[in-house]
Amino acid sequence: MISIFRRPASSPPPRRLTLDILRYNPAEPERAPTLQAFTIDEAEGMTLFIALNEIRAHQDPSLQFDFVCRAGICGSCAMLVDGRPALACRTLTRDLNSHITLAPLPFFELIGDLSVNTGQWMRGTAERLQTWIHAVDRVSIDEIEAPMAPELAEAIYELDRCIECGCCIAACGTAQMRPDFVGAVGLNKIARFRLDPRDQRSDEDFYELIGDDSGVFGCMSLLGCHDVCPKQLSLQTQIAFLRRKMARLGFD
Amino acid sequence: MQIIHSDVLIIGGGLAGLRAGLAARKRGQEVIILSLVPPKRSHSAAAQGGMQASLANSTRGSGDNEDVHFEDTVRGSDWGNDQIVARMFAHTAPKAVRELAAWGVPWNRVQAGDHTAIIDGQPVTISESTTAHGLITARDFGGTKKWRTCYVSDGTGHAMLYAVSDQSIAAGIPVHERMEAVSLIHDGSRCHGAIVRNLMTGELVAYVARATCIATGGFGRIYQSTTNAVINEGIGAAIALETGIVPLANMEAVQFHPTAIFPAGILVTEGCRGDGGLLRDVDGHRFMPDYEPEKKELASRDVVSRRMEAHIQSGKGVRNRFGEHLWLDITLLGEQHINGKLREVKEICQHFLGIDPSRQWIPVRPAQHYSMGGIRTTPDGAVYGLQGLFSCGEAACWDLHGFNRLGGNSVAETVVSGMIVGEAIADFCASPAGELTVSTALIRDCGRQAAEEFSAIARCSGPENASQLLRDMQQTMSQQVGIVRHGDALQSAVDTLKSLILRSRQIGLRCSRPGANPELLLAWRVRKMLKLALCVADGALQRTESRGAHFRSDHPQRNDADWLKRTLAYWPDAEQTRPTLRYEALDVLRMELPPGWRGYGARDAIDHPDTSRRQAEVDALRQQLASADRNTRQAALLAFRHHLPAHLRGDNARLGEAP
């Protein structure tokens, strides 16, 4: 019934994979960054999570990388897989050539090898864009909650699904030139809170946060973010919509 | 060594730690949170299906209240939990959901009118009232009498974690990321903070605080097959154990989730079965009704997992090259439902199995999922043995779950216990006992000891390999301390683990790289994980009964007469190779719901001598107060509200319930 378990009578020998991994340890600045090649035998259902752990367990215990959930939901393991930002944990080696190149996400502070400091950047962005509900009214938690249209709740969740993996920033042309650009992750969050009636901020408030070139007007519409988002968020639509709203406000 | 001061140090940046930190911060305490990873990447994000709270908004939840939630939780625990805690929890859970709603969690809402649900394999039309339209809805989960599990599609934990994390950012609480607490600073009676290792640089820092709270989650990674994230290694519990004074309770109570995808062990939510999904065997036969005619696929997790393993043992498993599994069939729910309410499940199936679950069955087999046991605390979250130390969430044995946790009760516990324990922490800081009186010499000594521990590992050139020891431990635990246990296998597991502990003192490193050194870290951690594994295995070996998730094929009955007690595991001497076990009795005479049959699973328990007496008392009280309102009746049976912070004591409003 399930195709991956339907195997031909005599299986061919496993592929031998070569992983070229960009190595650099900031604690050893005297050693220049290098691409180091590791070879392993592919196994059925092998993900880059499995492959990298196998390399660390058997070949090089010093190799640094970040995995947490290993299920594609936490956003820890974004890296450049053959030059393209992706979540390593859910990338199956069978979808790649036998020669694979892995590099850390660009833009973010490098911790070592494939590990980058997305957390610090995301926290800074959250502080800067104030990505929380701004409510003036106090809510009593003993009382029945305020109703919300079911479809609105679902629409908010659609935008709330961002996992802050950093892929959109790594794929962003503007972020390459403007280190202060909030990127698709930041703009999507503004779209999310703007949609949420529990957040009592006005469009003027949001304009203060993103109404300049480090915000929504910095986007050059290359939309690499949209192409690589592992959660397939509607980043193109959100950014375009926000820009129209904010531009109108700028003219008023 | 650098010393950082704060009023409150929270170790762990998941939902429990964040929520406790927020509570303390709102009371004016200065809070620092330590986290292994950026907090939004915590394992809380993996809670998919939902959070139990008796809002009773939807038609199938109608009639629900704290009493029903309490009873479901106690039955689920197989009477192993603390009923006071279960009461505090059931009472606070609706408040927690409503607070989260105000913080922006996009809970799925009731849609007025008719909709079709799949119940027991059949489409059923359910009609929702217009008065409930737009209120928070709920889905069905195992072991519950009502549809009580509030949800956000199947990304509930993610939505909750982001909302609470953003609240902690709004409150200006600093989170020190990629920091791992490696030992507690204590003088044998009072905890003063922790020695902490920077995972990026390897540097040790002392964090000194008036109150310290461990909220580091579970320890599933001592098992080979687990749904847990790779960071769930239980180090928070281990450093508490290593004080020699703090006990870990009920470590043998380990939950196996029925539906982990096979063989990767990644969770697919109980919501699949709650929404109508079925379990099938090699013949495509739906087998759960054969075993559990009442609750079928929706008996509690311990029961379903055990039935699945038994069914595989009876020759009905599906064989593939990795071993045997069963099928989870959600095709009957339809593509639209799956795309809307089970989309993470769909993504997981696509990416890891290459299948479309709206057309194909999902290969599943039970895997380790949750640690009911942990750092033993009082109902306030104060840790046994050390003043100034608190714990909450999965890391703690607050004892909400006893020997089996209901689905949807753990993500609920994280925020509820955070709300309660955070207040207790603030109370402690405001009390005379909360004054900081630590000597710099003690901090220095603790720091020196921790540094010495790491350098001894780095210096050792022994023959052992840390990843090999880790694998051996994980294999032993999965094979011999799993779903079905037996005295012989448990004895063999204890022997194996003891020898692994000895070998773990002879680990030689291959890499001496400065800064973050993953090999050094693993060598250090595996020694701690082995101690936890021994607490689990030895606790399981000694407990000669079956209760909840702890099932002994050589002692298949629940034995209230001898085992209605909590295991407390201590590790007083660093050189010992197995824990010192003590026991803490549960008092039947104070139970609101005396032990009985759970409503599913076996019904052959050996009674406690006090059970019939307490049951008679409870029956008499209920009769006497038959005309009183349910809250008065409940208070006469088991008063609990005084344990809650004043602002959490109020009644919960519900549709159709008189205020």
Second form
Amino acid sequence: MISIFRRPASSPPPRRLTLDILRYNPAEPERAPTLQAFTIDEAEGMTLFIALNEIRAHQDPSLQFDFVCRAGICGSCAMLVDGRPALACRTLTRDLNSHITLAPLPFFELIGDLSVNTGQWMRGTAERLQTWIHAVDRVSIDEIEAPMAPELAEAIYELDRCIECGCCIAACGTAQMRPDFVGAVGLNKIARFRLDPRDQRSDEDFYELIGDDSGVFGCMSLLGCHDVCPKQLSLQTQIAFLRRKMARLGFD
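Alright, leaving the form predicted in complex with its partner chain aside, put up the form predicted on its own.
Excluded here are partners and other molecules; the one chain stands alone.
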């Protein structure tokens, strides 16, 4: 009789990963930023999020980094991975070299180590660009909701998938030179509300918000935002479209 149970073939030993992590606590300015090396055995399907949790759980509980959803939805775990903005929870270690360098996103306020405060900047940008529906007509909750074409609803949803992770800002050359630049995330929000028929603002109203070098005309079209967006949004397409619309108003 031939047994159906077979011994599994011997698997190769796990790869040994070295993570060089930038360590710095702004509350201790007397300590200079430094790279600290951690080693860990790679597991099947391991993400950087899992690796960082292993390090914090078993090697250094003081390591600071952010996470919430672990599914690429909240955007909290964005960081520089070998110099490129990415989400730790969506980055598989098998796609990287065995020697990995991690650093916090530039541009944003540093909380500590890999943790940055993107929320303060995102809220300030939302208030500055007034990213909410502006309706002149009074809305009655007793009336039937106005219908919307499925194609239009899908287009709005596509722009609404931004998770405000900050990767596009970290990869933006203009943002590094102009702290007041609203970036791809801000311009994407304008594109989203301009498309929404419930928002009754005109293009002239949007021009007042983004029609200068801190807005749509500050973009240098380097495609950094487009290349690193973890949700693969068509950021440069939206910026180019807005620029054409705003340019026409500027010449009127």
